[in-house]
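Below, in structure tokens: the form predicted alone, a single chain.
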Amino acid sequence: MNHRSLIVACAQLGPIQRAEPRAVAVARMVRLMERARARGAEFVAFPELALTTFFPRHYLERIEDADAWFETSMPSDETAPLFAAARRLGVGFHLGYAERVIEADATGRARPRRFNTAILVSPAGDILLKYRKVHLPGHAEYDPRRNVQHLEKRYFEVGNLGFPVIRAPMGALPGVNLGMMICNDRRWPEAWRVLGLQGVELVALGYNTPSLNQEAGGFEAHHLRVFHSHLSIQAGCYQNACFAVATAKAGTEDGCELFGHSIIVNPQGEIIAQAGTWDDEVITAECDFAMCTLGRTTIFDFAKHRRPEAYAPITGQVGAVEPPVWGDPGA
């Protein structure tokens, strides 16, 4: 067999407060890109917005006093020491943050726009690949129900640039296809399949989830919470037949909680490193992409079984639509 193996780490970031400056926060993930470099990686992964605390749980009025949350260059003079570790230890990253830029919309009229941004940064400090978050969960007004809120709809614009793919080179690989999602993107096997028709062999998953579910729309036990979000990714790694490298901050973040659990996920659907504590920490695994042939040669040979003409409903509507009512032919 022709292993083609890549050491990923999850580079877990406990709490980033509210008045908590940049500096810390990018001294805090240098030390653990170094973290990680030592024990072999050659591919680190930071959570979602990974530079500030998670502000969509914070209402203000007008938007525009969001902005100081927001990235308007990449790098920056504040994210530049996180390019020069990787440039020092040869190590490519991932990395979450809010992106504020002056693009032209879908009318082509150039305007300020805000997005929920990751990047893939290769060992020498390019920018290999964005993507911007498609599934944006919450609300966007203030909701008097919730204890805490959910904002990334007020303060974010759905993702522009679908689910890119790129093949790159990685640690001492040649080329890797690499593709990323963020946090509420991971529940939507839609996004999983699109990566998986492009080949991705390595998925970079950042994420802040709280604890508690706070939609006020019915009971999720606690545990269920970490469960679903391991369930979907497991699942997305089966299904693709590919790894996933699952990035979370953890513990509580401006008195909200948040559950951490980052994970490495292998083809087989299998969990094989998770962090196990809620602040800064570095797991683990090596990645030895011959396992992704299993799968996709097999029961996930997309060239052989898939049937895109009985999948019209995935694209063709939003909404569910309920079924016709049976009627008894006899009455």
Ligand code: CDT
Second form
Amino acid sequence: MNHRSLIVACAQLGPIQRAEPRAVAVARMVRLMERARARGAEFVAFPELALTTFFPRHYLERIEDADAWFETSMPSDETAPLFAAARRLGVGFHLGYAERVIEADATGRARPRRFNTAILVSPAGDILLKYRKVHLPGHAEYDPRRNVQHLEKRYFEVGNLGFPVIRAPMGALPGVNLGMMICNDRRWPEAWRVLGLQGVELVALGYNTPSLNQEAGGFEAHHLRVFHSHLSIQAGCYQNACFAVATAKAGTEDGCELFGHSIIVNPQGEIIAQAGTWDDEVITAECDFAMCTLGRTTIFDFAKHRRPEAYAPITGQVGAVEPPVWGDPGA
Ligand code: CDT
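Same protein, different condition: the form predicted alone was shown, now please give the form predicted together with the ligand.
Below is the whole assembly, all chains and molecules, this chain first.
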């Protein structure tokens, strides 16, 4: 059997301050691509919303006033250097960005729409796949109880592309099953399973995760924030027999701390590379896709063992429904 392996990299970004122009961020990203390539990487994953500060922490009354943070074309003049670097270096990449498009909604009316988006780009600079974030965390209105806002529900619509997977050439391989998720999606097993049901072999995901949980009144121990991120990614990889390359934007951005700890995970759920800084950093690991076979042909042989007839509540309801109350027959 042919050896099917790919060297992948997380291109972790340190903070991008609100005043930092796109051109500076893109130049940093091109340098990370070059460093990744020098270490043999054939595929590089950048974070969520990699071109700007994590702007959903900033409240703007008029959503249109946030448009400077959005991309209206991809590539654009400002992001073209990333595509040129991919071609020059022969590496594919994953990029998260805020997308603004004129697109018809469910009623058929074309209007400006905004999504938290990620793309996979081939070493030839072609866009292979687009994904729009489904699980938007946070809130839509200014919340005076929070020290830091998390307004993803204000600035973005729920993604309307599902969780797509594509088989595409990458590195020396004629085909790898590639999928994506974005930040909060990684905490939802449903997202992993939809990718798993399409035979995904490598999941690229980026994140901007505050070190402090503002929702919990500002406290959740730091180590648990990182633990929950890693736990989710490691479980997703194990239960779907795939690799993940999970990349942070990290450090103190606009005065708010985001954790780093970017990781690459194998189908056994093991971390095989981890970032050690909260700044621009490259980590690499080799993904030997033969490792996906064990899970797929044994404990997670979906065709043999899944029982969708017992899973109806997963797609049939959103919130939890209280169980019936036991009535003590002796009472
Ligand atoms: N960007 C993103 O999705 N961040 C969330 C933070 C949740 S706290 C509102 C995450 O799940 O990491």
